[in-house]
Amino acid sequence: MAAHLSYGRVNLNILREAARKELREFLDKCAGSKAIVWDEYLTGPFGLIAQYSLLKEHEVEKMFTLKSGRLPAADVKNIIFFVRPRLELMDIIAENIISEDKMHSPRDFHILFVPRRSMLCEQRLKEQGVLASFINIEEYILDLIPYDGDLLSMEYESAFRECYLENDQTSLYHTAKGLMTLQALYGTIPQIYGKGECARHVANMMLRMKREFAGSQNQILPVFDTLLLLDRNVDLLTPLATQLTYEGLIDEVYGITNGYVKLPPEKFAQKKQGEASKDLPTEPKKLQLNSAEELYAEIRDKNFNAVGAALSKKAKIISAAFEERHNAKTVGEIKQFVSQLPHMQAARSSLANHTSIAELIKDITTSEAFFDNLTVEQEFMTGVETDKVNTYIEDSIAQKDPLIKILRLVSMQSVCNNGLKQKVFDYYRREILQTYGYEHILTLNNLEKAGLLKLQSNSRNNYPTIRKTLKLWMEDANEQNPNDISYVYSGYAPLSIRLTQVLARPGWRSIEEVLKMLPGPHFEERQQLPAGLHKKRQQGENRTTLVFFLGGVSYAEIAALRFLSQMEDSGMEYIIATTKLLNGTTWIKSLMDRPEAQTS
C-alpha cells in the first residue's frame, strides 16, 4: 500500500511502520470488541498511516464520528475516543458518555489523545464528573505523517497563527519532538541550519532534548547531512503568490485534503455510447494524489504550461503499446501482453483523469479574470507602482470579489513594499471594512499583527535589494524545460527555495548582507556524533537536506526543491518536513476571525 514512501533517498516506510506499531498496541490493550469515536479532524490524517483493514484485525467493528448527543447503538466492548486535546471536544465526550449511562449499559471507555494528552482537558473531564469512566487515558503521538517518498507534514492547521499571533509555542514544541523521533529512527543529524525565531526555539528545544537523553546515544548512521529550519515569515511573500505548477493549481483552485482532492464529478462521467447523459453524478469525485501513480509523479512539478504536451506525448505511448496486440502472434508473446494488460489499463485511466483534470483547470488559467490577477502579483514581485492604490484592486472590491482575494493582493503589495504608506493603507482597510463588514476589522488587526499588511516605517524598503541579490525575478523563465527554480512561479524564485539553494552552494556567508535583511536570527549547531558513526562519504553521492518549514509550505515550493534535487550538479538531496500543507488561501483563512463569515 505504501510503497511509493520507500522509493526515495529516504525510506519513509520505517517512520509509517514505528507509527502503526504504537496504534496497535494501543488497540490490543483493550481487550474484546471495539468502537471508535473519530474527532473529524483526525480522520484524514490518520487514514495516511492506517486503513480500515488494520482497524479491523484489532476488532475495530464499528467507526463514528464525534458528535454531541446520544452515540450510536453498537455491539460493542469498548468505545475509544481518538481526539485532539480541545475543550470544546471534552464537553462532547461528556454529553455521549452521561447518555450512555442512563442507557445502563456495561462498556469500557477509553480516551486517545493526539497528538498530547493535556491536563486541561482531563480537569474539564473531571469537572463533567466522567473522568471516572474512561478505563486507558493515553496520548499517540502522531507528529510527522509521512505524505510522500521525500515530504512530511505534521498538519497543524494553527501552528503560523499560534506562533505569530498568540505567541503559543506549542507547535514549536511538537516540532522538537517530531525530529527527536525521527532522530531515533534516521540517525543524529550533524548539522543543523535555521533561519528565523521559531527556528532558533526549535533547535533550542532539540539540543536540550538531546542532552537530557544523553545517556541513550543512538547508534544509527545518520542518513540526513543537514536540518534546515526556516520560518515561514522569513518568506510571506512566497505562500500569497499563485501557484503555476500543476500540483499547486489543483490546491489552489480545488484543494487537496490529506492527499485526496474532490473535483466536479461531472467531468468524470463514463458516458456510452447512444446513452442519454442524463443520469450524472452528483457526489464529487475523489482521487488520491501522489507519487505512487506514475503519471502524476511525472507531470506534479511541471509548469502547468508543460502539461499538455506532456499528456500527450503519454497518450501516444500508451496507444502504442495497446497497438502491439496485433503483433503479438506467438503463444509466448501474447502472454506477455496479457501479462502487462492491467499496468497499461491502469495508466490509461489515470491518463483520462489527469486530462479531465487538466482541462478543468485550462478552463480557469485561460480565463481573463486569472491573467489580469496574475499580472497584478507579477508587477508587485517586480516593483512596479506598489506604493500607490492599485486599480484592479480596487475594482475587485467594488466587485464585492471573494475577501481572501482581495486580502491576499493587498498583503503581497505591502510585502513586496515593506509596508504601504499611510494613505494608501488607510484607503485599502476602509473601502474593505465598507465593502464587505466591519466584522473583519479582527481579520485585518490579525494581518497585521503577523507581518502580512503593515505601515511603512521610516525605514527604506528592501525588497528590491532581497529580489537583485537572491535573483528572485528572472525573466523568460523556461516553462518547458527549466534550468532554474523560477518556472514554478513563471519568473519569481521563491525566497525560501533561493535561501535553501545559496546554503548548499556556495554557503550562506555570501549573503550575509541580506540575511540580516530578512526577520529572526540565522544560525549553525553541529551535534556531536557517537563515534564510529561519520558518513564515508562515496565518490559521487549526493548529501541529503531536510528542509522543515515552521508555520506551512506550498506545493509550488515543494516542486522547486524537487527540481533542485533532481539537477544534475546540486550534489544534494532533499526532504521536506512542514508543520503543514498550504495555499495562500487557506493560510489566510487561518488567520481570519471568523472565516465562515467571509464572503465566497
Contents of the next structure:
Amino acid sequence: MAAHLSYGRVNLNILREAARKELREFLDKCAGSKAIVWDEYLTGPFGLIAQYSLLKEHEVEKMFTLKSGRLPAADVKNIIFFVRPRLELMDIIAENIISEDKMHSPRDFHILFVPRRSMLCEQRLKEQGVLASFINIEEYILDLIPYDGDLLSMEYESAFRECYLENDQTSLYHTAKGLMTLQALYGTIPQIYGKGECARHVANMMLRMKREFAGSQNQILPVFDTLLLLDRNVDLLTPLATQLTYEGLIDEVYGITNGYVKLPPEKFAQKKQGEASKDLPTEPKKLQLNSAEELYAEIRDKNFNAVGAALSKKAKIISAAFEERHNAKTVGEIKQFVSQLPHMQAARSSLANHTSIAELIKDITTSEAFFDNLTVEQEFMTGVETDKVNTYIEDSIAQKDPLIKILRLVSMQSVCNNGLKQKVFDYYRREILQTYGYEHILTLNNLEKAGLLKLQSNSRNNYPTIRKTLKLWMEDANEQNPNDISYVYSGYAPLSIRLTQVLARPGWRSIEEVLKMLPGPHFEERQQLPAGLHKKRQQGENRTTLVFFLGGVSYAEIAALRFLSQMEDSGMEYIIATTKLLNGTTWIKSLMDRPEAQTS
Amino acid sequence: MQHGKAVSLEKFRSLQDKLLLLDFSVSANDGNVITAVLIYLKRTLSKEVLFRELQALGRTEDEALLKYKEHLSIADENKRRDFLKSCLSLPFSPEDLALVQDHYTLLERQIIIEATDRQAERGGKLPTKTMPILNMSLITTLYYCCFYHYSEAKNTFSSPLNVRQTFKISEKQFFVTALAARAELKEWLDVDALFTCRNWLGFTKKKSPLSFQRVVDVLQKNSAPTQVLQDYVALVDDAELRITLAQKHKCHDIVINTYRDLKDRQQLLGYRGKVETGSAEERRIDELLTNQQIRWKN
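Okay, that one was the form predicted on its own. Can I see the form predicted together with its partner chain too?
Next comes the full complex, and the chain you just saw is listed first.
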C-alpha cells in the first residue's frame, strides 16, 4: 500500500490496488519466467503503481529498455513488451523479433499496450510480418494515476495541444474512460458541472457511456458529490505566471517528474564530522516528493516567503525532541525514546534536505532577474500598460534570454489585453524571429491558435471586468498567514480556482455575466443514482468535489484548492485530477514545434 | 465496432455513404474505429478522391506552414535554400509570407558570406573563425558582420548596414548588437562612435537608443577598462543610479563629483574610506571637504 495515498478523504489506494490487480492478472497470464522490455516513457508512471517487488512476485526476472537491434540474452520463457501504441515503437519491436535466434532459445512473445490497444499499431506489426509471433496482446488501461492522496493525473502531455491545436479529441475520450473507471470504483457522481468546449464533450461522452452500460447499476455509495470539468483555455493566464509556492517553485526551477525531483548534488554531499568533503557526487540528487513526508506536506503549499519560518520552527522542535534523551531516566522512558529515534532521524534528514532545497530556491528568488520578471508579470496582471511594447521584454530579447521566458511574458501580455494591437503583435513577432530564428514562426503560430499570443479582435477587453468581479487581484495578500487563495501568486488569485470557489458558494448563477465572457459553454448535468444511495448529509459533514482540469494544472493551483479544503467554513473538500501536471515552461514547450531549438 | 465486435463495412458503397461513415466515426472519438474506417476508405477510394475530400477538411495556411516545417529536416544548406524559395509560392498569410521571404533571403546571404569568408580565411585576410553562420538567426548573423566586417561599404552582403537595411532591423536591435560586437573586440573608439552624432549646429552629442545603464552592463561584461566605463556611467541621468553604478564599477571620480554636486558631505566623507590611501582620489576628496566655497547640506 502506498502510504501517501491514504491520507485524503478519498482513499485513492483503491484505484491503485485495482490497477495492480490487473497488472498481476496479465503477468500471470504469461505463465512462467519472464523479462519485460520497457518503453522508457512508461517506467515513470508505472513506478507509481507497482515497484519491482510486485513484478518479481510474478516471475519477472529481468527488465530491459526497448531499443533497436537484438534483444539481450535472458534465460526466460516469456518476453513481454510494455509499450505505448506508437508506430515507431512497433518498428523497433519488429526488429527485435526478427533478429531473434529462434532455434537456440525459443521464447514466447507478448505485448501489453498502455493505455490502449491500437489497430493501427497491430496493422503495422502485421505489415512487418511479426504479428503472428505474439501470444498475448492486451491493453492495460492506465488512465488516471494517483500521485498523492488528493491528486490524480493522466500525465498525457499532448492533451492541450491535441485539443486546441489539432482538433483531436482522443485525450477527451481517454478522460471520459478514466472517469468511468473512477465511478466504477467510487460510485456514480450525481452532479456534473463544467465550463468549456472540452468539458462539454467529456460530459456528453460520460453520459453516453453510462447509457451504453444501462444494464448494470452501480451499487457503490458515491464518494464524490460533484464533478467539475474545467477547460484549460478558460484560464490561460494562470499557468503563464511564475508560481510562488514552495512546490511550485521547485517545479518551475528543477521540474518535478512522477513525484521526483532531480537536484544539483553539491548541497547534498554527506559531510562526515571533521573531514573535508572529498569527492563531490556528480550524479544529481533524486528526491521523492509527496505527502508521506511530514515536513513536505506542511510546507509544500506555503508561499515561499513563509517557508523559512516554518523550517526554523521545525528545527527547534526536532532539536528539543533530541534533547529529550537527557530527561529519559527510567528504563521505560529510555525505551520509548529509542523507539522514537527512527522517526526523529527521518525528520532531521527531511529537514536537512528541505533546508538545502530552500537555499537553492532562495538564490533564485532573490536574484535581480527573478524580481524584474515578477514585476512585469504583476504589472500585466493588474492591467498596467498591456497595450504597449514592454521595455523589459524588449531588453530581454536583445539579451537573448531563453526563448520560453520571452514567450511566457508576451503571451501573458496578450492574454491580459485580450490580444495585442497589430503594431505590438508584429513588433514582438519580428524581434523574436530575428533574434531566435525564423523557424519559430511555427511556434508563434501555435501560440496564436491556442489563444495565447494573438491579435486584438474587435471585441473589447473583458479581462479588467473579470478581474474586478472575481477579485483576482488582492492587493495585500498575506503570505505568512493567508486568508485567501491569492497567496499562491502573492496577490493574484488563480481564475480557475476562483471559479471553483464561487461554484461551491454562492454558485455560478451569481457570476453569469462573467462566465459568458469566458470561452465555451457552462453547464450542469445530473446522473441518476439507484434508489437508496442518496447520501444523507450529516451536520457539518463536508462535501467532496472532484475538479478535473482538461489540458493541465499547476502546483500553485493545487495548493490553492488545498487551501480551500482546509478553510474553516468551506464545507468542501477537493480532489484534483488532470490530464497533466504542468508549469508555464513545460506548457509552452508542448506547443513548440521544435523543442530542442528552444533555448537560443 | 466500438465494443470490439467485428463489423463489415462493405455495405457502405457510395461516396456519400462513406463520407457519412467517416463523419460518424470521427464523432465517436474512438481512434481505433476511425482507423478501421480510414483503412476501408483507403482501400475502396481512388487516391485523388480521397485526398480531395481530406483536403477540403483542412485549412490552407496550416498546410503551408506544415510544408515549410519540412525545411528543418534538410541538412544541406543549398538544398534548404532552394526548398525555402519553393515555399514562397505556398498560400501563407501576407505576414507569414514576408517572414518566410526573409528566411530565404537570410540563408541565401549566409551561404554567400560563408563562401567568401572561407576563401578570405585561407588567403590569410581574415582570422580563423570559430562561428559558422549558416542557419543562425538574423541577429546572430548581424553580430558576425559587426564582428568581422564592421567597416565595410554599404553595398556588400556582409556589411552590417546592408544587413540592417535589407531586413529592416530596428535601431535598438542594431545598436545593441553592434555595441556588443565592438565591445567584445575591445574597439572602444568604435563604441564611442556609435553614440556620437552631429546635430545641425555642428556639435557632437552623445545619444543612445539604449539606457546608459544597459550600455555599461554590456561594456562591463566585455571587461572594458574603468576609463571607458567611466565615460558612460557619467551619462546616466539619474543621480542615485549613477552613484550605484559608479560604486559598482569603481569609477571613483564620478562618485566624488556626484556627491559634490549633491552637496552631500556625509556621503563624501563615508566614501573616503573606500578609496586607496594616498591616491589622487583621496586627495581630491580632502580638497573638496576643506573647500570653503561649497555649501554642504550636511
